[in-house]
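Quick heads-up: it's one chain on its own, the form predicted alone, in structure tokens.
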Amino acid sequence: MINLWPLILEHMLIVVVATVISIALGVVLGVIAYWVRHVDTVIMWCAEAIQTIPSLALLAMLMIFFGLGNTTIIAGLVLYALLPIVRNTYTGLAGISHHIKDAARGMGMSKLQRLIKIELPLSFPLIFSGIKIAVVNSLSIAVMGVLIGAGGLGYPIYRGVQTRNLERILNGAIPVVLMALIFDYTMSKIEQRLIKRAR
């Protein structure tokens, strides 16, 4: 009988680290796309192009640079999480009323002050929605990490496939599904509150 708790904790740690990095990178890229004209098309195209790469192929390419282990799967999860975060950040910022932006300019706020004090707070519900999508996707994609020597719940699934043992496969798959459902439900409730507060 496999002790699943260490694998669950390692799986969660991989997803959390990847999510933190992808939030920082995704929001910055979303802001750049919002601020710099014509760059938005390039950034969005790159983020969308990454999504079209099969996960196994992407991990194989990343393994050349990062080697075997958790670093490679974290890098892969960061790249896959960029699209929803970048897109929602850009959409949220671009969708703010011009009247609000003009009022902030009239108060003498600089571009950076408007971003931090007005635009990002108003855009946060939509940004949070992108983060939710990234987290739920990362929980399932992280299972692929076992193929490049990473830890987590991919191990019992992979061993179950090798030995044709349904119980082992379920031992890895069920916790992933439950975590995804719990995170999706919890973050959806938080998202609803954020939207109500923003209104």
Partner chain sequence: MNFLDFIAGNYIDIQLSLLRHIELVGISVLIGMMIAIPVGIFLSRHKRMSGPVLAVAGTIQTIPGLVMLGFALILFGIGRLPALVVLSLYAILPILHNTFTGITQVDQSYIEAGRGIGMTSRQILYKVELPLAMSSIISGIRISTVYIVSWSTLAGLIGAGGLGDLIWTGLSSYNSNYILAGAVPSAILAFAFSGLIGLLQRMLMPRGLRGVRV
Second form
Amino acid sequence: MINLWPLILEHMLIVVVATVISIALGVVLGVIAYWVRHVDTVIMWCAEAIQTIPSLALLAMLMIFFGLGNTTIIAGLVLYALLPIVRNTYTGLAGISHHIKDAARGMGMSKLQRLIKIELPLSFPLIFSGIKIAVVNSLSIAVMGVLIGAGGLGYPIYRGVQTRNLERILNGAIPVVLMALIFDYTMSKIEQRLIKRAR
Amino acid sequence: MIKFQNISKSYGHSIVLDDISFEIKQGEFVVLIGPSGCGKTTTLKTINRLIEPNKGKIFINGKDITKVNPVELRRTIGYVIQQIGLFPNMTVEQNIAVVPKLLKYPKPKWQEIVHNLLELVDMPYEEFAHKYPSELSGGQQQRIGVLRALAASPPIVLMDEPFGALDPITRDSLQEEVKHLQKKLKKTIVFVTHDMEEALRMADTIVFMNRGKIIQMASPEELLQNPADPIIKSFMGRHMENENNAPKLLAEDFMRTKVLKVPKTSHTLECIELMSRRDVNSLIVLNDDDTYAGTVTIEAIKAHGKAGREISELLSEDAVTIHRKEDARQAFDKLLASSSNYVIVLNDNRTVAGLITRTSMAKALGEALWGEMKS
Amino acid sequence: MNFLDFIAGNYIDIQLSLLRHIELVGISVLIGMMIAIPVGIFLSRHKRMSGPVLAVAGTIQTIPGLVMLGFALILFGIGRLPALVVLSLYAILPILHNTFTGITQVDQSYIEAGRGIGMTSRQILYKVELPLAMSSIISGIRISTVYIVSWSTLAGLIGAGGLGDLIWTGLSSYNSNYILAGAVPSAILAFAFSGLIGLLQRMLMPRGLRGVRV
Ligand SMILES: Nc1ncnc2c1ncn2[C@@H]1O[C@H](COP(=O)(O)OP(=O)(O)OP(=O)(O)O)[C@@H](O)[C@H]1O
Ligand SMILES: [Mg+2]
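Could you switch over to the form predicted together with the partner chain, since the one displayed so far is the form predicted alone?
Next comes the full complex, and the chain you just saw is listed first.
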């Protein structure tokens, strides 16, 4: 039995870093899509296209640019996480009632003030569900990092596959699935609370 | 033709239908009416076995319907619901022809049916047959809903608030069409509504229900003349007032309560400004204790008023007043006899309750005759 | 070596891998459909079972592809069969989910109207529920197909063949030509399938349903 904790931590770290970057990027893109006319379709289309690319293909191509290692898997996860975050940010912002937007405008808030003080907070529950989807997916996809020289729980799994060792596979697989389920569960709870509070 | 025999239905502990017995004759237009939740829909659905009663039997033409296969039964009973329920994936023609096709009518036969039915409601086949429900107006959709129910010429048609979601004008014309179709095709129709007007207009017989029981089953005339229960009276509300034993109408029933009032101490300029802003030519003036003091007209101010003076100097006490509990008839007589446009209605303590103008009188009369008016 | 030269040189290999890949995707999505649609219909009639069944299917979906392939490898050995088993398993969930929700979300008034005019429950299923759920079912098939194109590249690991083989060769020998020769066509394949199914979905949608909530 190998010590799994370092692998679990590394796995988490990869996912956390990727998620933080994709939140920053995704929210910005979502806001741009919301603010700039016609750009929304382009951004959505791109995010969806990236998601359509097979993960192994995307990671392999990224490896050509970033080389072997954690950077590549993080880049891949960021790209995959964009769609749910961008989409939910955009629909959240666009879905805010006109009355509220007009009220904010009527109070003399600038575009940026409206965004930061009113619109983003109101869209937060929806953005949060986008983040949840991104995190849960990333936990699972991060396993593939091992194929492009990254660390994390993919390592024991891949070794297990290569040596046809079920126990080894499970060593990696069980923590991954558990983490995914736990994150899904707790974040869903938070999500429900956020939605309830927003009503 | 349709006979209910001691029908009861309950869900858990709540009793929805409580030992209902009645009979519907061939070719009769029966309307079920009553407050929300009284069991109208449930009663209707027991006829085509969408709901099975816990107790009792229903006979159609002497035959116990539980002895008939429910699917077969439903194909001989037309059914129209409020949500219309036209299948959005089918054209008008396909929707109308659903039941004939289920009954395996040959194509020429069901096509002829569709043609004839569309003609009946003045929707030309060429124009409408190949449209989808989403391409029709609400009224047109419900017409098709009715036609679908009639397509296999069932002797009985059930309708559950079929016009509830339509605007008043469309509803009027559909009511007429359905009544016309019923007479022409000699259908037995069981119709649910909670609109008394609709019931009075369409029914041969009205069945008034409350809390799972039938309170009264009678012709519209009978129901109007001898309502068996206070709840029926309250349901008929305004329809009752046209009868001989109508309650006495009082002045207060006809007044409008939004009235421009000013204290005696107001200044002339203020009043002029107020009158021009509200586009009136007189104001009611109150004493310090809010009791009625008199009126002031724009002419009086123009003729005698001086800027900065109080209006108490220009007060006229000529206006006709009446107590709010006085007979409306008197108010009208006074109004018609007087030269002014209004009668002032006073409370017991001589404060102002409202005003009867010629317009408010006409409006209230209209409401009493024809129901709620939109202004 | 230049990428285009590489393509020209290995044209036959690439084409073969592509065909193999399409075959893998086609078979497993078909199997997935054959299981998921009937089960979805069944669950829509027996809603009580839907919760647990969908939860299990959802959990299977969170198991990383590499793990599933590992299981299959150990259970069935190397080759196409284990790959097809795993891929079909993955194909089930989105279709199952969309079939179930598609049918259960059909407005109750249509079903009531159907019953009221004397349709049997089978007729309601075929004439009302399935046509109204069709769009949702097809979009489930589309999601499945995109997934499966992706998982199939991974299945190269256990000898399933297809474009994944080229990527694996590229990754293990650090040869970007091989990587691109596998990755680019697989991405194009995913776009093409997604686009085609989207088109099919629009074509199969009756005019009456456009812009209508079912
Ligand atoms: N499936 C059910 N389970 C439990 N209670 C029910 C069910 N269906 C109806 N009820 C109850 O039965 C009563 C009668 O319902 P029904 O639909 O017949 O009323 P209704 O007279 O048609 O009212 P409305 O005018 O609002 O349509 C209601 O109190 C309703 O809550
Ligand atoms: Mg009802």
